[in-house]
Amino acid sequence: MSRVIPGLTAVSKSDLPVLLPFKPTPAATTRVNFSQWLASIPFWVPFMIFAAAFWPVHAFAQSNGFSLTQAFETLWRWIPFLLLHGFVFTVIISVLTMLLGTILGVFLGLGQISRNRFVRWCSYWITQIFRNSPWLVLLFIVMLSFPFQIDLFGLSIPVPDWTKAVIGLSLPVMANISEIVRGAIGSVPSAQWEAAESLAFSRRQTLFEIILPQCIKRMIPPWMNWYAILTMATPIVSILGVEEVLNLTRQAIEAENNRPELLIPFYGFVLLIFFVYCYPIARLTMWLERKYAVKL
């Protein structure tokens, strides 16, 4: 007769309370970024906006004699202008002032973990002051500090006023860079560091060969988050006459004699176009978060 093993050949039964064994799970996190709020937004809801604007345009513009089909053609006939010479450079603006951002960020992210205490001080100050200050406010310190044009060599070089929306914009955008590439290199495991250490690595050779290319990966979804954000906020730079689409479609309107029937047609059009252009990037920007995130 076989003998009766509690637990081995047999379940075991007891009336005291067990641990249960640990069943690891990945932690359910909730990300409030930018790019998940607009990747939300299902990709009609914006149209539904836009149509639902037209019975009160429509109603206004029959009162006062410009009919709504009068305003929409008035719409078609400025829309080149308003894609080639508005949106492509609002898109040129956003695209430089990330460039500049992110190369100056990579260098004072770099700076944070610095060994040097002065180096890590400074880049520390630098990024909180300009990651916590008024977009609209730098802007306006850019512009008004900065020269029309600069003398150099008996040569006169102008510095146009887009140029200083470039420059204004990329101080916080390099301070929010500087904490991505700072949050990167911070997540890679200490193991990683060590076991350089172990084979005579110097720490630029670990900085730069071991720990950069895996922070890669994990910086693209933040920095294409950051650029949406920045694409959204370029518009700004209008109320300091930089000639974006913003500015153009006040023209525009301008020249069609500030009729009212084209204040929502007009703007409309542009809140579609940005949509247009940010959502797919929003829509990426979450694939590839997914794609690159660490699995526990």
The other form holds:
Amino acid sequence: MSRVIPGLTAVSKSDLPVLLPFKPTPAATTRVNFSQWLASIPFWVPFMIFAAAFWPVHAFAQSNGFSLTQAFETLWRWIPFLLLHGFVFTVIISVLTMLLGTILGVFLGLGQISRNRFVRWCSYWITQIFRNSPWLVLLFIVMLSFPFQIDLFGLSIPVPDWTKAVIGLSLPVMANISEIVRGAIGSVPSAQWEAAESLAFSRRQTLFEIILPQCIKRMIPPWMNWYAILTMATPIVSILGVEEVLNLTRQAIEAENNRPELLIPFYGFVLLIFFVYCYPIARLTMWLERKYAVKL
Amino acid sequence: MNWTPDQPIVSLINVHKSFGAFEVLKGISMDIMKGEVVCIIGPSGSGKSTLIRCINALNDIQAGSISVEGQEVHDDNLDKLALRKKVGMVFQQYNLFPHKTALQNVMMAPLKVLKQNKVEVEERARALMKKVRLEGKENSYPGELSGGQQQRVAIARSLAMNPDVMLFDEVTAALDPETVKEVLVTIKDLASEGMTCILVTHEMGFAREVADHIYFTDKGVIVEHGPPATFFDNAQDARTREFLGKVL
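Starting from the form predicted alone above, please write out the structure of the form predicted together with the partner chain.
Full assembly next; the chain just shown is listed first.
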């Protein structure tokens, strides 16, 4: 007769209260909810949805003589244009926005931990205001308040719409990066500051030599998370006439005589490109999140 | 003020320190001469750690005077960096920089703060690693070292600044019993080389063996002090005797 050993040869169970394994939770600011959700979608699901988007074409095919094959061919014809002119521009806007937002956000985040009370107070409120404002409103303000050209020493420099879009979108990004920086610095134990202090490091040296090198890795997943959110949000600049993927899609449908059965396939395709672009970013974010969360 | 080695290297006069309404130190005075090893003992919460943290201005004080080599610490215009170059400190939780190797931890302050030559700093850092008996661990990260090893790196890191006074804040309190000894041996070596050491400790045997002078604090005041022999064998105050009775 073999012995039954709970936990080895049988399911371990106990009536006693058990202390469950401790899982350290990452600091609040490193939350990457959006990427977590996106990364949890099986990769084939959006493709299935996209395929289903052709259903209306099939349904209408009898009445107006526009077949499924024709609809697909029409989309196929437009894909290079939509990708190379539309989506590439969307990506450029998102990258530039992220760049600007990150630079401004890092300064704002450092401002939030400044020893100067006034700087700290200003940085806090700038961060809070831009973090909690509707993006479209910020975008309108920047779009409408900035001149369409700047006259400098008799030289007129045009300010195209997309630059204003970049500035407008970078404001909320800046505020969120500011929070990431503040949170990451705050996640380093205060004992590290003390140890550096006792070794005669100045505050600036402590920050740049000791604190930031320790938390920079932890900022990467939330930073990437915000990049994915931003990319998904860039189509709102189409409202203001920037020729990005959504606007070009609308123009393409117009060029195809506004056939109603094309609407869902075309916009469905746009949705699919956003997914294909952001999905790997989300997966990478989650992977880095797991990799860095344990350390420190 | 010019300081000469025959004057106390660290001098506390009637130091008062409060955290909000709670007064932690209620008039502490002590003089420590160069080369002296001083142990501060006492029950938890008696203000021992706060006391030595005040000496290198990690905590400020509300009244009284602390001077290190004649330099007043309790002064708004104090050059804290200059003070901390003279006073090294080792913490209970080691507080090594986790993103740097042991050797880099030791080298960092002389390189970045004192802007010394890298080759010389490295040479000195290696010598210090040898001194704390950690040869061969130079390239290990703090996370790969045991508590006792980390604490010895922390001591080497402090020594790299060539301080005149070393403060030890319960440096063995977080260690396993078997690694306590290796750290104490390191401190003992240091003391025998003439380093001025101020230790907060619960290691009574060590205090008795190494200290030149023992201070017993309770509830923010110094209850009793004296050389170890008289202090341990012939304590005068009832509170001291009660404390010693519990820990010895």
